[in-house]
Each structure stands twice: as structure tokens, then as C-alpha cells.
Amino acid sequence: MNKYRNAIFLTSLLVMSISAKADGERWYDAIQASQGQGIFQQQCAGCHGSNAEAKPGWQTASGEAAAPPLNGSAHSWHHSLKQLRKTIQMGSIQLGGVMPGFGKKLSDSEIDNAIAFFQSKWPDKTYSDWASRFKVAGKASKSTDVTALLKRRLGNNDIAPATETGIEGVYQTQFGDKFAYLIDGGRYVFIGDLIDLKLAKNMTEISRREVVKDVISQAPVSESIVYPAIGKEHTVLNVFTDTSCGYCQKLHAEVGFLQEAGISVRYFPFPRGGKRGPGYKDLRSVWCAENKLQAMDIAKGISSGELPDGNCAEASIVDKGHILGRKIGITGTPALFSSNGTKFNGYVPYKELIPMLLGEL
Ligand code: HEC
């Protein structure tokens, strides 16, 4: 079994050459084509030929080795899909032939798949001309969208793409901050974390990485505010802050030791409760100031002086920053994320925060 799903695994990532043969024009899709494969090669390249073109001289061979070819030169494609399917369950001994039946090893989708298989290697010329005489019609796109039922359930369009898993039949879709799971060609959603037990990974936490990074390095740096690293940078720590928030205020009168390590702290504006939040005012002050560093400081209260005024154009990094964070799931300040997008809920005292940070590098 489990051969079996390294093999579908590891032939999934030919999915893109196969996609060229199982576009919408054809009954299947990509998936079906590369799952298949990896059923061919365990249950019939023996005989068939690992790309189903059979072995040479087939044609005058008998028993196993006159198992003709299935990719489209001989008259597999004389068969319909019923007459095919129903080879593939009963095979040919019972009719003096040699090949097995596959009605007990296969389910009905996996014999599907491993047609699909086999026709993903027939010329466009062959696959038409069969689907014309036995009036197969092609798969429209929508129909192959996993995601379809889910988008219909959440009303909404707001969902990611499905992506591959590695499970068969278990593809990824993302939507919010929330990662989810879709199985049974889309019937079933599973949302929560997909962990790897054997390799002791958690997979929904690397894509939730992978996302945080993406938004943080898509984010213009100069709409942040840095306070960089003394002498050599070794990492950075990304910050979304409220200057209301009293584990902020605590943090900000920590950022000198994490400077003095060597760490740049990155600060992005999260007014909890939006516009109308407490700290909402006087981060648009802050963004406003000329000396960005020293506002911060004055509006977390480690150092005194006025906030200017908080009606300029840069005040709308305010907004953006609410937006960015509610991206990667933040729900309250201070929400810090080390380089490589791991989250660290909340405050974390400089001396534990130091190590962990240096230490993931
Ligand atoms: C033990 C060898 C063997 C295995 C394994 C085998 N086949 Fe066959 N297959 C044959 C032979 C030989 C024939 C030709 C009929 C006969 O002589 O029994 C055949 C015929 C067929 C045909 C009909 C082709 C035509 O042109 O009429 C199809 C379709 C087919 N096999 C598909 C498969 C699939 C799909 C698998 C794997 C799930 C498979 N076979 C596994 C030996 C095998």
C-alpha cells in the first residue's frame, strides 16, 4: 500500500506532462491521468508496457507477452469505455485468454484512472475519432473544480485553488487565514491541521509559513517602521502592533535588547477593532510623523512629547496593515512572526524570544 502511494505521490509531479492530453476536450482530467499511472505501473506495465506500449513482438508472442499495446496504436480504442472498464474488471480468462480480472483489486474509479492512464498516451487524432463513434463527451472544466461544492456551501469566491497533497484524492484549499481539507472529489471538507506522522510534520503549518512570508515580503518595507540591528542582522522580527495594547507597550520597551542581538524588529500597524479600535488614532499619528521611531515611542508611552496630527496620506498604512494581518489570521497585538513565518503568540519576554529567534537560523 504504501509503495503504492509513493508511486502516486511521485508520479503526480508528472501531472503537468500528462495535462497536455487531458484537458477539458477529454472525459478526464490531469489528476485522474496521474493517479492512474501510478496504478498502470503497479498493475499492468508487467504485461502492458510501463507507457502501455506493449513489448516487442507482441504481435506473434502468446500468454502474457502477446499483451497488445494500449496506447492508442493497436484497437483498444475499438472498445467503448463500458467494454473497456469491463475487460479491465473481468479480464480474459474465463474467455481463454491471460490477463486477470481487476473487478475485486480495483474500485470502479481506480479502473477509471488507469484508462485514463493509457488514453492520456493516445494521439488527439485517435481519442477524437474514438470519442466521436462511442459519443464521449468531453469533461468541462467546472466539473474537475474540487473546490465547486465549497464554493457554493460559503458562497463566496474567496476560496485558493485546490492543491495536491500527496494523499490520493486529497487536495488543499485555503480560505481567510484557514486551511482545508477536500476529499471525495470535493463532497467532504476537513478543516484543520494535516500532520505527517511518519516525517513528524506538520503540513498545514508549512503552507501557513509559506503565506505569512509571502504577505510580509510582498509588504512594502518603507510603509513599516524598523528598528534595525545593532552592527551585524542577523534576523528579523516582524511585528504587527497596537500602540493601545499594554503587551505592545511592554515589548516596545524590550526592542533595544533584541537590536543589541542583532535582530531588526519590524513593526506593521494592527488597530484591534478597526477603525474604531483605541489604538486606531494614534497609530495614524504615528504613521503620519515625521521621526516615525520616535512617535512609536511616544505613543507607547516610553518616551513623552505631542503626536502630530494623524490626517495624511500615509495614515491609510493603517488601514492596510488591518487588512494584511486579518490575511494571516491575526486576532489580537502584539502577533509576532520570525522570518521564516513561525508565529509566536503574543508577548515573549526578550530573553526567551532571543534564543528562539537566533536559534531557528
Ligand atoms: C498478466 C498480463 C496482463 C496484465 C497484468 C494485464 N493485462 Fe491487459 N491484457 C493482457 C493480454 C494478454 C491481453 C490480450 C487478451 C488476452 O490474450 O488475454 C490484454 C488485453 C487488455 C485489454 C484489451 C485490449 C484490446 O485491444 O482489446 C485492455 C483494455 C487491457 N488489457 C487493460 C489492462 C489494464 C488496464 C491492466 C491493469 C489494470 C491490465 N490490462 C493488466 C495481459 C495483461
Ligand code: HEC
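Owing to the predicted nature of the structure, the values given are computational and were not obtained by experimental measurement. Numbering follows the first chain given and starts at 1. In this text, the rigid core denotes the largest set of C-alpha atoms whose superposition between the two forms falls within 1.5 Å. What changes on going to the form predicted on its own:
- Remark: with the core as the superposition reference, the CA shift of residue 227 between these two forms stays below 2 Å.
- Taking 2 Å as the criterion, residue 87 counts as shifted between these two forms: its C-alpha moves by at least this amount when the rigid core is aligned.
- With the core held fixed between these two forms, residue 101 has its Cα displaced by at least 2 Å.
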Given for the second form:
Amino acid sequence: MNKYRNAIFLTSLLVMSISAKADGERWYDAIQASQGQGIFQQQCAGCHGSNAEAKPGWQTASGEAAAPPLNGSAHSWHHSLKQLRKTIQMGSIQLGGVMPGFGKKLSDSEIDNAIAFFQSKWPDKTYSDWASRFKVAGKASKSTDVTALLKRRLGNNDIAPATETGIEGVYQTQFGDKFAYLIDGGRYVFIGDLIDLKLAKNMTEISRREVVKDVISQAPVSESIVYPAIGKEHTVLNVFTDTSCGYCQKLHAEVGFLQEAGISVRYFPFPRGGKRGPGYKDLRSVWCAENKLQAMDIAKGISSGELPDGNCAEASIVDKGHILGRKIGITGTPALFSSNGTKFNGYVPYKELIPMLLGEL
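Let's compare: the form predicted in complex with this ligand is above, so bring in the form predicted on its own.
Shown next is a single chain and nothing more.
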């Protein structure tokens, strides 16, 4: 068990993926389940499994290997919230078990968050039976109207619902590629990055990366152009590109080095000026080509040949790529994103880019 250090976690709407049922009808919310995941992984997963599923054969094992699953498949749902908290605080050594107590390591809120995480693994029926048995009430959202004033002042209804940040009274929301923080019930707002000085982490950047990963994952691979890694693929570089961009052409000339390093390059079309942009026509031609890799090479100037006509059904992907890029704040090309959502500003020489990408693994 490693010592857990308390951190301020700011999460975007993507945190809802941890438990689609973690808001409203359950006593905890999605933010608590998200924060609890980190606590559980560091403090509990070694015995109970990373997803609270326990180790194989736990029923007949002894010592730490006998730690039961906490995902609702064993007897954890037979205990009240008060009992679960006490067990984590006190441990089971005094009762003849081997689980140490965490009362001196974790705060009350951290213990609650750890419980929220493993309860997020409980099926609806299991949770419902538990909640009925111990008369546990659901938790109403505190952030329903927090964005109302912001929407009124900006005249923009495309503002994400606010989520709790873990800092009392501070909520995070997003509009476009900007993250904003609301205080005093939504009366005041500040826009920018929030830094955890204790951990020296940019917590807004963590949320930003999650948004990038989510947006990119929504785009079918079939609608992008992929230069696959040579041999074993270690990672993927996502590139929003414009054929008329000089630095895009420079990067493209170095794609072979990335492939040799085990990095696949996935291209998304992003005409910088939209339909009036200088690369719009050629991007449509590339995406209409039967051999898209060859067409991209021609459009980027490293091969000779003629591009096909750009009037085809697949040409609409160019417009979709532009919309996709705007969602994550792209204004220029090349825009590079690693597989974990890290953005690299502009062109980066392959000798610098390769260790940066592989260093994230």
C-alpha cells in the first residue's frame, strides 16, 4: 500500500464515464467516484483488484490474497455506509484479519470517495437493494443553475453543465475550447488554468486532455488517413493538417522516421480557412482518392502526380474534420496530439518529437 497524497482533481464532463449512474440517484456524484479511483488504485487495488474485482481464487486464499471483491459481487453491499467507513478507518487486524486501518492516512472525504468508486461498480439492482436496506437517500446536483448567469452574459447556450471541482463552492464548465470556473453560485467567473501548487500540476490541462481524447475517439478511423507504424505500434500521433501549410509539408516529409520508431500517424483534415481556405480543394481531392496515402504524398509535395476530382461523398469528411478541430480549439496547422491528449504546438522536428511521444508511454 502506498501513501496517498491528497490532490485537487478537476475533471470535465468526461468524468461521467466512470459511472453513468453516479449522479442524482446515488448518494455520491461522478466527481467523487473519479477522485476515489485514484485513492483506490493506490491504497486498495493491490489486495482488492484494480476494478474492485478481487484476485482469482480469493475464496480459498489466505492473507491479502483473500481480500473479497468490492464490486457488489460479494458481501460488501451487506454493510451500511457507516460500517464501510469504519472498516476502512479501523481495518480488520483487531478482528483477526490482515487489512490495516487507513484512518490516519485518509481523510473522511477521501474514504467516502474510495467507497464511491467501488460502489460505482455495483449493478443498479445491487445498489438499489443496498440503498433500500439502509435507507440511503440520493444526492441532488448542486450545480443545476450555476451556469445561468454565464449563459445570459455570453449569449451562448453551448456551455457545458458545471461540475464540482473538489474545491468547495468552485465549479468547472467549458465553452468552446475554454475552461471556466464559477464561484459564489455562478455570480463570478474566471477563465484560465487552475494549478495545484502542492502537486505542481495543471489540473485544467488534465481536463483538457480528456476532452481531446474524447473528441478524437468519436471520429471513425475510416475517416482519417493513417500512416501505420512499421513493426510494432507503440503509440499514435494525431495530426490535424492542411495541404497548403508549409510546416505541415515539412512534418509530412518526416513521417517515415515516425513510422520506423513505431509511431502511427493519423491525419485529420483541417482547412485553416474553412471552405475558403487555400487547402480546402486539395484536401477534398485527397479524401476522394482511391489511394489516399499516395494522394496525400502528392498534395504535400513529396510525390508527383495528379489529384483526383474532389467531388465525392467522402469529401464531406473535410468539413467534418474542420468542425472536429474547432471543438478542441485548433486555429492553425499542423496541430499535433499524442494518444493521451497532449497537444504539441505547431511543427516539432522528428528528432524531438519521437522521444516526446515515446516518453509518455
